[in-house]
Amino acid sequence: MKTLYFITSNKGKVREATEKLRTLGFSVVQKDLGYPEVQADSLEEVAQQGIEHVRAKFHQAFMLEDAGLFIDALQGFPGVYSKYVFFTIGLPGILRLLQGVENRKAVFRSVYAYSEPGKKPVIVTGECKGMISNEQRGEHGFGYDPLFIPKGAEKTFGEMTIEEKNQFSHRAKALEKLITELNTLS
């Protein structure tokens, strides 16, 4: 098994990545080093800044991930500010912002970044289109999962098991791209 350090404080992200990477011979080890999530125009910029910060103090191969929920009716809000918005107004706040709004289309985007000492970082993206439910549903997952219904499903991510979620998930799609890149680097 190859060890892959995942720079995150989010145990939910670690569970999802571990589930996906275990079958491919990777052992995921959570490393909560923290990095500033700069206010930027794109998730890729946030990931790039994160790589630079972590590289300065951690000299092994690692990955990090940043994601955002982009809601059509709110012109892409909360987007790159998803974490801040989640901890500020939470799911009830998002539902209040969408009260009476018919267009509930949204997209979850994820960016995985992989870094090895002395090599150019690899940055990949994934997305999952769907809609925001009218109420919180489900106890699984984390973050916005109880509000997001992926296209082609009737359940929210919060009502799905990790295996079910990984069939749709923006993170799973980005992680699959990262795995392809890792296999070409080996």
Contents of the next structure:
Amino acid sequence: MKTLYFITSNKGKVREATEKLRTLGFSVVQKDLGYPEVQADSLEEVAQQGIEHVRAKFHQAFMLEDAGLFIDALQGFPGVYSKYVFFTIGLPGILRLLQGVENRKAVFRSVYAYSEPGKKPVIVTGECKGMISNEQRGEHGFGYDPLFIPKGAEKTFGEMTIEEKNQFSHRAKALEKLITELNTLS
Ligand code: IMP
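Switching conditions: you have the form predicted on its own, so give me the form predicted in complex with inosinic acid (IMP).
Time for the whole complex; same chain goes first.
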């Protein structure tokens, strides 16, 4: 098994990555080093800035990830502001903004960035299309999971096990791409 350091404070992300990468021969070790999530227009930019910050103090290979929920009827909001919005208006606030709105389409996007000392970082993306439910459903997962029904499913992410969520999720797709990239690098 190869070890991958995952720079994050989010245990939910670590659980998902551990489950996904276990089958691919990697063990994930969480490092909660913290890095500033800069105000930026894209997830890629946030991830790139995160890489530069962590590289300055952590001199081993690591990965980090930035994700966001982009809602069609809200012109992509909360998007890069997903974290802030989650901790301010939260899920009830999102439901209020969408009250009476017929178009419930949304997409989750994930950007994984992998860094090795002295090498150019690898950046990959994954997305999962779906709909915002009319009410919160499910106790699993984290963040916006109780509101998001991926395309092709009836349950919200909040009603799914990690294995089920990984069959659809933006993060699982990005991780698969990252592993392909890492395998070609080594
Ligand atoms: P970040 O990648 O930790 O900055 O995530 C931004 C916000 O989106 C946080 O509030 C997360 O809880 C939320 N988020 C990211 N990925 C997911 C997911 O897979 N499900 C639900 N919420 C998520």
